[in-house]
Amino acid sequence: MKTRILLIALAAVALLSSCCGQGQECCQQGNEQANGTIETIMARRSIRKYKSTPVSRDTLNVILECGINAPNGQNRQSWEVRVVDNPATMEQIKEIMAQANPDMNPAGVKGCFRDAPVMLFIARDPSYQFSAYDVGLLSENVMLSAWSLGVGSICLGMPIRFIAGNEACAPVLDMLAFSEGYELCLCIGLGYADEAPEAKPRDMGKVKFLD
């Protein structure tokens, strides 16, 4: 981790040094041309097909550390994350969910995780009114840092519909073992992409500058 940060810092110093003596315009153009953060944001896609290749825990720890370093209200860190990267454990969770939702197609219930090899279950502290925003900020950090490391992701709400408020899914919540009072609110799938989806259009018309 320290080696990676050092390399990034050295690259930034080299970029700035190359602009010395050439004025602010040169530095500004160089930063725009080699801004890895912007490139990651613009390149990230939601991935719904994954390779079976596991994601190492070293890589996951980097991603999770980026996640928990997201801004959050009053530094309450009003979220908790449970990581499931064991296929047998994930299959057990899927089986419980399928049995707990007998009116649904079992394949459809199990498929809500998109077969991502890693699943993050994220809970929030509802006693803090802005905890849902904190979860959103953490999640964006997770997905962007994952993409920068070559790991795809998808943000999932459907599993929450099958689990939350369903007493038959209590064993899943027992397995996740969140702190008392916390409620499951989001899942993020992680894994190496087995597809390359095109970007969907965004409407800049929804953005207005007030003069």
Ligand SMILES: Cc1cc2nc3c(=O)[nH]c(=O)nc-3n(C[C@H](O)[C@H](O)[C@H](O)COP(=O)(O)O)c2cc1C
Given for the second form:
Amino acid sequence: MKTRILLIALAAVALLSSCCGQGQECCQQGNEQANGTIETIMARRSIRKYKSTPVSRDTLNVILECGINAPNGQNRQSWEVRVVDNPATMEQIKEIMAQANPDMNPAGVKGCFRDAPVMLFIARDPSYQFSAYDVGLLSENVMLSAWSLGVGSICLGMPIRFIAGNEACAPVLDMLAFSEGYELCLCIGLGYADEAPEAKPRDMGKVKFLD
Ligand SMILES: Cc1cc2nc3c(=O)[nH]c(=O)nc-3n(C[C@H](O)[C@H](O)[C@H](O)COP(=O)(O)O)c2cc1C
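Switch from the form predicted alone, shown above, to the form predicted in complex with the named molecule and output its structure.
Let us now look at the entire complex, which starts with that chain.
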């Protein structure tokens, strides 16, 4: 328990002081805006190439605690997360999915996970109207806290397309063992980045102030 508190404290310090480089230009426009949280948000990118270096469970626990501390409707915590960091288990899941989608190139199906060494499978409680938002907010906390600790991430909708509603993928859902009624909703890959992609453009025109 003490170790976990220490790790969370260290993560908080890292979050406040992190400087991943790519977001600095934005943050330095005004000194009053420069802080670690903004830098982390602006520097995070989706990572699709990973080193094989494993992510320690201590680090993963910090990231996951940040995830479940996301705001969520009525604090129902209408999510469940399964963490797969064992390459053999991940390979088993990929193999079932490849066989369950015979019309697809098996390498393409397996590639939907982007070879991230850690995969989070996140399910939601569909009986709660806002559970998809809860999952989204948890996911963002996961990805930002990961980035602040030097761990890259990728949010993945594609695996859900291959698994959801596909009877032949039932063994995958059995392995994940979510609670009765929960629906697989999103995956997040985590690992140490082996690429440094440029930021994709964003359209500030989508935001308007009302005078
Ligand atoms: C709900 C959702 C699903 C996504 N699914 C995939 C996916 O299946 N494969 C993938 O490579 N990227 C996926 N992405 C990542 C987006 O392509 C990426 O976030 C976007 O292009 C912006 O790039 P950035 O994250 O580097 O800022 C997904 C992102 C979200 C939010």
